[in-house]
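A single chain comes next, written as structure tokens; it is the form predicted on its own.
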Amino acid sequence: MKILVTGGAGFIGANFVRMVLDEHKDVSLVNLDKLTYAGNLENLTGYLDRPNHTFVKGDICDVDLVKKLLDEHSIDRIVNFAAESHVDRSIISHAEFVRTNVEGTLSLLQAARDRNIERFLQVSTDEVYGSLGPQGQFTENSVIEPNSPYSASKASADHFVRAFGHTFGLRYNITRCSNNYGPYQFPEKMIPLMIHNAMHDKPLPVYGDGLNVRDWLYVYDHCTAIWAVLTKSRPGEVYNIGGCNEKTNLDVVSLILDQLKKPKSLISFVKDRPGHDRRYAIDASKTMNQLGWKPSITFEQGIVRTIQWYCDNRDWLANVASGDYKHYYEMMYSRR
């Protein structure tokens, strides 16, 4: 099997990237990415050089570089990954999330039905479907109602999928996942900010009455997951994985403080942003139960690994949580 992995100096993407070259020593993998400021090689430390994994820094908009890739290594499957991520930064901005995530899912579209894929695989998110009430969870029947132009944009990349498969008959499958933490995960995000913070007895900026609710995934189980998708199952599929296991905001975050021995005083309320979704809850008994997956990792057990990961490594938190990233957090929470 031939990979061409987008997106795999990332967080999730490296993440699946060192899962693969660990536990399927006969893939060969083509790892395409941009390397912004979230796209890191030192996630990747120790597997640059493996011999069946091949970095490219390089655009997935770039559809001749993507074809060149796809003819030179044989590749016969794409798991794309890459994609503006944050919903604060697309509050902010949201011409690169339309650029990345809608035109350049539809670059890698096109590559992908010109040269015959086996199998395109689009790693999608839960905040395609919306915001949920106190009761129920997404399901892969759900409607599609995006509420942030990050979701907006991931939205417009599935359907294009889709239409994809049926206009072309492109052999496409579609993942949409739940809050996904672990190690490698930048610092914007809620889990590593909040260990970051806490670590440097710096306040811990909640949102609103901090009350609204995720499902969090450790992301090996995601990765593990995206490869029962890519190996067993029908094209055509769309895949919901989730970890069940709801938490509050605030739950996550004095799980974190009593984890590191620090003050609940650290928490600190901030303004809301704007169309903050109140709750997300995924039903993934559709891949649990025709793809034989389930997620292996507790949050407890999950939560605990995670926190020690940045304990063990500060310098590679340090080297993310400088330059760029400072005007960033600066900009979005000290006016708040």
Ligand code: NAD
Given for the second form:
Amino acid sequence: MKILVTGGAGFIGANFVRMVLDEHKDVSLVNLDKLTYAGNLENLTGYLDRPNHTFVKGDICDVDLVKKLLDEHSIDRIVNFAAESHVDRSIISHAEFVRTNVEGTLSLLQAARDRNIERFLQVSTDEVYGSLGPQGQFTENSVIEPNSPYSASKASADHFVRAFGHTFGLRYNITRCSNNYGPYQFPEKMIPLMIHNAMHDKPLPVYGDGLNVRDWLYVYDHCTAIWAVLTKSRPGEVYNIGGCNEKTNLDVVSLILDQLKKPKSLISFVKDRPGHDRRYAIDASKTMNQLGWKPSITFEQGIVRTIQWYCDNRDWLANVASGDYKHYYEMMYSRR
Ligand code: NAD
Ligand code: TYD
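Structure of the form predicted in complex with nicotinamide-adenine-dinucleotide, given the form predicted on its own:
Time for the whole complex; same chain goes first.
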């Protein structure tokens, strides 16, 4: 199997590349990543020189480059992780979200159609379904009701993927996963941001009342689910991925502080995110029943492992948190 992975220097993409190269020795990967602020070759330390891994710095919007890679490497599958992925950034500026998430996906779809690729897997998100009240879970049949510019761009991409299947017979899957956490996550996202701040005795900025709910999944378990979809599913199917780990943000932050033996007084309630989705919860029974997938660890195990990883990899965190991140943090939180 020869796979083009896009966004493989980001958080989930790098974890996927590592998992595949470790566990599926007969697979070759071409990893196309633009190395935006979120892409980091340090996430691939020890994996860049593997003979079955070719890293290419480039843009998924460059359809000629994508076609060239498909031809040169005889690619049969594409897994599209590349995206602008942070809701808060999408509220401040939208253009890059449309460019990469919508136009970039379209460019990949055109190349996949023209080269008759065996399978196109679009890595999407549960956020395309919008927000839940206190009850219920998102199923694959839930209405698509994105609320943020980020989720609107991902929903748009999902519609293009489906349309290419319907119109051109492209063999595709779409996966919609809940919030991920684990090693190599950029500290703009809640869990690594809170771990980083707690480690440095800085305030932990909790939006609004802190009672928004997210359904957390350890990143490795997302990667095994994507692998199951890529290798076991029928084309044209959508799969929800999640681990039934609903937590309020306050619960998560409290757990992080307890684990790091830091005081709760570090919690600082700040102005809420505009349009903040209240609750996400995923029904992943289709993925579990049809593909035999299940998460390998609970949230309580995963969060301890994750905090330990950030403590053991202070250099990684320090490198990421220097430079542009300082500017971003100042802009986003100083007047909140
Ligand atoms: P990330 O921001 O950590 O990484 C994105 C990667 O894409 C980076 O390496 C970046 O350099 C690359 N990239 C951005 N624009 C590009 C372009 N135009 N061409 C090539 N590469 C480009 O994101 P992540 O958290 O790893 O998310 C990966 C995917 O999973 C995204 O599609 C996201 O929507 C989806 N997803 C994320 C979560 C989550 O909790 N993080 C949950 C569900 C789904
Ligand atoms: P985030 O990691 O940005 O993921 P998403 O918005 O895609 O779910 O945020 C997770 C939750 O944490 C969300 O409810 C917003 C909240 N949050 C904070 O309370 N403070 C923060 O500094 C951040 C980044 C997020």
